[in-house]
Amino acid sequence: MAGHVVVVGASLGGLRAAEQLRAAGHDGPITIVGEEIHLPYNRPPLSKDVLADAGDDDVERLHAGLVFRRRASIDDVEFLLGRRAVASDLVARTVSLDDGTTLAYDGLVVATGLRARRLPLPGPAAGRHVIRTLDDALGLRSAIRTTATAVVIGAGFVGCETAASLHRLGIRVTVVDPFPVAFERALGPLLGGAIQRHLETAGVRFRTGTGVVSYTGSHAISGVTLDDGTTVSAGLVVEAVGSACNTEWLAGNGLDLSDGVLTDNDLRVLGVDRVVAVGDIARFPNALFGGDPRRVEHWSMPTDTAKRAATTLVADLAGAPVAAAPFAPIPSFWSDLLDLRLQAFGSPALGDTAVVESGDLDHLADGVLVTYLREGRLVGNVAVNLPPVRQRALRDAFLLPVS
């Protein structure tokens, strides 16, 4: 008997998990639970295309432009949207939802992903925004129509993409980050500093090496106070300060939830049977990068992990072995920042050395390639404004046998 599989999480990871379960031969019922009311949709455009969209704020119209096309193989999958998992008993194999429903399962896929972190700072609540969901983006779209100034807290990809979008819309935007250079954790100071200079030349302002201590204003935000005592005017603030893992519903089951959900190389959640994890909540070992378990928040991970996790879960439900080949996916992500298109392969953040292989960091728009090494071994490549044929070669550089 194939059994009932419950997928908790209705974003890209959950959708791909259902599709891959069918591809792996699971013909039993599948239920996908999602906290949002929307069918799975594409998130990267939220900080770019959605903000720049000149149309009205019709949710259905915007969602239609983002929704993922679903394979015919999952036409019979049940979606329970607008429901949140609040607890689980992984011994009894049940998941409890916020409406009082209890779902019994034979196999479970953990795909609850991340939520935007919020800053616990004093000051008014009105005017504070994050950008993780479609509803977040709609709220920000509405707010930017009535302001001329904005502060983005966080100089990572979401923060700088949002700042670039606001700048294109004519808003005076300042990016604040406690690190000395934008993208320092993700790309290192060499390339990160070059991108920051490029954005500054275009008119985006940066206040790096300083943090925010409070928000000013009576009923709504009018500015942010920095730890150096200065204040930056702002009609709104976007908090782009990272993410928190949605693992609370798994508490009490003896799992390692210290950073996402710890799994083995086959995406089995350690300490429990017939449970796998997918997407950026899964902390798994990858021999390409030393074998230490890590979460990866790159675009490619939901699809890559879903394929392996589905194969594992179908095998476990049947009592069969999983293929012996190690799971060694190559992370990849992309970003658009004004006239720059970044494409990355591997994990540049793991590098201890960055080398400019081609191009000039002072002329990023003309094309640059930066390679990242860790103890002399390739761990990442970042291409800026390079043609697709060059990008494919960067990915191929990682296609080596893994022992």
Given for the second form:
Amino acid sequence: MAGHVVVVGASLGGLRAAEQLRAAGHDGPITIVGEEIHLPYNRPPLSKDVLADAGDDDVERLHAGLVFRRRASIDDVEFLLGRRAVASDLVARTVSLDDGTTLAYDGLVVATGLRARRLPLPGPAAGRHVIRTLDDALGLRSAIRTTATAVVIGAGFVGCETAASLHRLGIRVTVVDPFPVAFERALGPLLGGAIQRHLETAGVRFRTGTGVVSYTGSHAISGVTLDDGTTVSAGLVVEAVGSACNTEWLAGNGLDLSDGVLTDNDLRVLGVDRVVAVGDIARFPNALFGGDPRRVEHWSMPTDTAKRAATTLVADLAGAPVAAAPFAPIPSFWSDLLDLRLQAFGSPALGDTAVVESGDLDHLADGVLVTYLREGRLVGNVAVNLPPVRQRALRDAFLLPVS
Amino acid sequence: MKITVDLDKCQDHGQCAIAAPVAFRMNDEGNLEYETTVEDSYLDEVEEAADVCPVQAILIGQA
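Having seen the form predicted on its own, the form predicted in complex with its partner chain:
Expanding to the full complex; the earlier chain stays at the top.
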């Protein structure tokens, strides 16, 4: 089928969308626009392997270790890298880029994802880091060689993985978070507290239940001041405080951009034709977790949503009906924290009750399984240091008919 | 098709064994075992296994 598809966003979601468009039968031209200059690469190692890597800081070398395999079916796809979409007209079917170019499309894939949120705190500019892109990780890599102390703000996955990596490199690291325990929002206080205690025993410091009010230092950061008035010394700060959706370029088209971009269950952006969204920017209803549309920031989502969105777009371009089966992906994510390997299915954050099914929270490294219920229904499970052979059953638990 | 797993990269996450049990399984020690050749009719499953590998260690080639 002919027709030009423009994919805006050149990370995992954009790449998988192009591959799945080909798999769904689209043989027309595809253009992928990406703000970063790098071909799509894998981000989870940025807070772990990239920081720990002992080699030089050559960006090509580090990128080569992260770059995604690209299916042969997209060899003819045009990548416009180092360029950002700044505006769009979804009635005229055009996207405007920051270099003045306007791209016309027949079908559009929204895959612009998220950017790291930064804290607007007073204090010096030098020494503030985030960790979302390869360039961010390179900046942090070079900074950690000349510092003995660091503060990580935010005790979620990115923050704690980064803190664990810095700790392993011999840096005295303190994690600060306004919530009472680490991972409180993602995993709840029961498991979150157990992981925090495990990391504390290993030597990672935590200051929870407190926020940061300012950074100290004259030319560069020398510490952070907490809201109880105390100061923690730090040669650098990593702000791991969540992200903002890259939807500005979609403004003015009458879309619901209140949290990502609102879509239907087939990933069709609501209110316009021939536009689909993929990855962590897509807010779609998932019957597994009730009907409320939600964004899901887990690594498995770009791949899952790209498959459905591509099928939808190819059908819509052809004026054909889409598959009748509802789209109900099971989110999956993992985390490596020192000697702990977490593997999760579902959305533990949605649970109102956490149950320790096996193991001892005081001995996480020996293996623990926690399940999460919402109004009595399974919404997530997290395995800590359990053999991977058990994963199929943990995943399949979400496929059981609802009683 | 031929399957190659970069065992220096593989961290035994086990996602491939969920996506394509015909080619990948995790043994009782928690380590990956895999078939180096499977029928082309399983291409979709094996492609999915390669896609969902967190460390992108799976390569698929022509038999």
